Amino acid sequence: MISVDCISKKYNKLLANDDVSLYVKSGELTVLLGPNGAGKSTLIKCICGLLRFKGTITIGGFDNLTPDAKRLLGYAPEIPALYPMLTVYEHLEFIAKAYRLKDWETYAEELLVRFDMSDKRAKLGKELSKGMQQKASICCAVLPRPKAVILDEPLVGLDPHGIREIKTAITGLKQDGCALLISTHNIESVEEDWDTTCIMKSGKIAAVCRRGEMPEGKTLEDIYFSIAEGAV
């Protein structure tokens, strides 16, 4: 569903992504795992069409910059970008109009209930806490029922209840056949549901791990720290 082929991205002399390739299948969760500065967020922004890059990215077979690709993709950035003077529900209305959705109201109400935000529907974006902004951003990302969803550090700033709700939502999206790509530097946040983990370091994918195909006696944590700390 999400195909990334030989992506490179430079900021002046800094090579943030260096010939990166990966593929995210429908119904699977692929994790970008790595320390801060590894190039995870840059890669995600390239996939979402927010940065120029060298290489090829397709979503559902469509070039990632085309309207057809964008209709298939939901994205929640690490730092929520809500409109300060729109309410939570007005954000959902905005997304519904932008995607020309029909009969979206029932699903919008379900999302507000799922993320425990029904009582925040009339709150302005500027009045929400970081955690509430994150949950509102994810609601907007999944309202169009996309076939692929990208979440950049989705659990940062959330309380335990919010973390549980988003993990439940991630599980539900997988079960619905959605292709999921999640960026994080926290191994514990993804240890339950991941199918493939791409460990990034210095702009490259240093290792690709598949659940059920791990080296004998090795955990994801073992492999991550051997790479992050430069051990063999």
Second form
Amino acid sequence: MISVDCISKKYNKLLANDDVSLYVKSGELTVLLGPNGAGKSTLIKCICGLLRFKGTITIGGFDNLTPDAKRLLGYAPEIPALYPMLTVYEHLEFIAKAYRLKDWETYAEELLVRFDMSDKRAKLGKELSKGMQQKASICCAVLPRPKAVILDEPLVGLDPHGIREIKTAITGLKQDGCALLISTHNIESVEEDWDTTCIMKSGKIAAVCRRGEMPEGKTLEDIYFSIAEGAV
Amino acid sequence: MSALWYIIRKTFKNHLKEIIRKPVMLIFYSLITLVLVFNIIASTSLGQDIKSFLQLYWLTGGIFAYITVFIFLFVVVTGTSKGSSIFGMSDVNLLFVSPISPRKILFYGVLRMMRDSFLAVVFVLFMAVPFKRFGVGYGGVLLTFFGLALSIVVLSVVSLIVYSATNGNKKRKLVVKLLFFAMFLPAAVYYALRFFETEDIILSLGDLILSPFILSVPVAGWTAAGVSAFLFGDIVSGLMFLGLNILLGGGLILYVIRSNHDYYEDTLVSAETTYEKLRAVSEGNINSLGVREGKVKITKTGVSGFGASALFYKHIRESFRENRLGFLTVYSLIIAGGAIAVSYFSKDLITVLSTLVWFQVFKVGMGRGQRELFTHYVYMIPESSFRKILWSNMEIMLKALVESVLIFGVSGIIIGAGIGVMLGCIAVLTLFSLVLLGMSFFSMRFTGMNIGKGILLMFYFMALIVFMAPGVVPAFIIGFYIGGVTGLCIGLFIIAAWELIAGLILLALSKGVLHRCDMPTMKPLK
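Since the one above is the form predicted alone, can you give the form predicted together with its partner chain too?
Let us now look at the entire complex, which starts with that chain.
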């Protein structure tokens, strides 16, 4: 569903992504794991069409910059950028109108219930806590029922209750057949659901681990630290 | 104290190093210095132009109005809500917990505040030419600069004490607000009485400046009276009035020091609020900037539109919710009021128009459509890039139209300008926004936003001059050739027509801009 082929991204002289390739299948969760500055957010922004890059990215077979690809893709950034003067429900309404969705109201209500935000529907973006903003941002990302969802550090700054809700939502999306790409620098946060983990370092994918194909006696954490601390 | 001097010294040194290391900053500061020198030279080449002392009243009135705005912001808004912004977050985290005496830290804070105050009024130094037109030389410019800076330092300390005295107490906050209005009451009543008697705005203002009622407004009245006394050559009165400010500021600082006042808490909320806003902006949430504080009453809800047009209807909802006047803001009303007043006295719409086009540069840059570029939604909506750009900037265009109609409609009727000139001015100012928007996207499209902001700004202004020239030059030539009001009207409509063409060409050249640039991030200076 998400196909990234030989992506390179430069910021002036800094090579933030260096010839990166990955593929995320429908119903699979791929994790981008890496320390701060590894190039995870840059790669995600390239996939979402927010940055220019060299290489090819397709979503469901469509070039990622086309409206067809955008219709299939949902994205929640690391810093939830809500509109301060719109209510939570108006955020959903805006997305529904902008994406030309039909009969979206029932699903919007479902999302608000699932994320425990029904009582916050009339709250303005500026009145929400960081955790609430993050959840509203994810609701906006999944409202168009995208076939691929990208979440950049979705659990940062959330309380345990919020973390559990988002983890449940991730499991639900995966079960619905969504291709999921999630970036994190917290291994424990994705330990239960991941199918593939791409460990990034210095703009490159240093290792690809697949569940069930892990080396005998090695955990994801062992591999991550061996890479992050320079042994690989 | 050595630790505090170390911070001051190092901060200054590092700032200088940064200027030297970054060529764009060096160019920027060199240009600023050049403009300043040019200003001084240009002002000295102009002849002394005192027609009457009445001209000085305008200057004094301007100083009075400027400080009044600051009194309102510092005392009523900041003082009764979040306290003085005397310290930064790094001071809170590192100095407040250190074993340095709070009095010394306060002294350091006042020094910091003085630096910021000078920056808030630095624009006065560049006003040598307009001052000269009021018959005031560069000495008067410097005097005004120091007078304004001093008053802002005093107001920052007042704000600190007001916050301390009213924190968590609604009644006291109300008292402060009532006192604020009461301060202006004698001066306002006197001015109104004089106006009814003389029916002359300027003469009444002059009477007010010379009257003792101006002294009922601390800081603003004292500074205005002090500066104008100096300009009139009355040194004793000048020293006395400006001395009142120094006495008030010094007395309040002494009070804070002597009373062992715990000012840490009083400055904390403001430092944290400012820090949080800057952090949110630097992390990509530009929408946190300039958000209206306090409770917002929600009456109408919902977002209309379909596809890209949803962006426009969202902006309308946000604008009307943020501000009851919708397309007009308090800021735009102040500008409109000033512009109408200037055209009333100058009996000329073109001077106002040529000034307002520069304001437009900043207004368009701060529009919701431009801010939208800093968040991901506009990039990810599955619509064509052109449609998204068009709809997301529709609101700022309508805003420009409403403001232009207000300014030139009212001014034109007051001074009896012809309908053609009024419509021409409205068209030129409104369509200039289209050129600015086109230029902005053209710059983005061809630089990819992957260059320094200084170079981007230079590219923007150079391209703007190049694109405007083919319309402005023939408009001037034809306008002058025909002459009179008809020539003026034709000239204005030629510029407006060119703006429409240039704006559309620029937008067409920027096709696909959202796919050909990096989503920009905002890096605040502090």
